[in-house]
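Heads up, the chain below is alone and in the form predicted alone; it's given as structure tokens.
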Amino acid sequence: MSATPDFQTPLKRVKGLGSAKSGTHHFIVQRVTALALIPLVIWTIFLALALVHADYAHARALVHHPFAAVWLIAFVVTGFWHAQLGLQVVIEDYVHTKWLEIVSQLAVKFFFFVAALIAIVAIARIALA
């Protein structure tokens, strides 16, 4: 008898079904986007508040700074990355014909990475104009 018990069926060993080896990685990735997210999203509340009644030349200076336009910056790519992370559970969850599953998680990767393209294209011209 081996030492490690083998908890497989006998189906399941023919078939050779059995973890996949990513979804370790995927389940941490997203965990730590998370984490990552939670002082990004109170450092961002704050900056939109200090903007509330500030006009265009005063939101530009707050935003050209290097500091606000860096974490701005990380704001946006991690704020992408974790809803993209957390569509493609739900497109692997739910979406069942293999096409559209296909299609579906190109479509979200495409859209997250054109949208945050945009987005720090945007924040590094007003930083650097």
Given for the second form:
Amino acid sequence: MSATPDFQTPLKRVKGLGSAKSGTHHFIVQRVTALALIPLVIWTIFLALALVHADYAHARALVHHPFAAVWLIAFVVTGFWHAQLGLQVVIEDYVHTKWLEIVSQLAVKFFFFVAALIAIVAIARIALA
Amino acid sequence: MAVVRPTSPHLGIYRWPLAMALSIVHRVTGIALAVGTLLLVWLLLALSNGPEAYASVRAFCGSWLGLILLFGWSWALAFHLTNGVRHLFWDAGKGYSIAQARNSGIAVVVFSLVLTGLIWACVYAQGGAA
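What would you give as the form predicted together with its partner chain, now that the form predicted alone is on the page?
Entire complex below, previous chain first.
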């Protein structure tokens, strides 16, 4: 018999303890972003090939096109999201010092979040100019 | 009371199956792509900043170091893409027999090299890199 009564419902207790249907979330998002990246990455290869011999004005015109801008932003967001999920697993597997693991996980999240934002702002500046 | 127990296979004497090598390469290329895609961010940032900034990105991409990085990036992308598709088939429950997994592994290596070759053929068909 405990001194303090337990007001938690069984549902409240199981959430955050077991999977409560969120344990596979990371796995699924990694696959969904992977699937989305197939067309995104193939188109980005074509864009990169078009950029090889483009001068500044031509290169800007290529990214200025609304379709290209949207597609590039989709690629950058999906790509860095997928990258962060992958690097998270790598850190989980190899970094076993608790504070170092937390610091590197946060560093990777912040770093790729900022990288994606920089790319989005750059694309928007070109597309809206 | 030392009990002699069987030990797990020692990496030094364990023959590397193809699947094991490809699994590790998938992870390594994934890390390389995460870092390498920052080059695209740099390019877009420079393109939004003006002709001088963009010229420095082009100069770097045309340098020996830039070309080596771009070549590595293109192969890493080709491999991670094709082997990623192989993983998606596994996730769907297909291709798990030893023969299938081995054949798809060989196919991934060949196709990633062909794709990389195609990309660089396109670069040089346009008259060389940068």
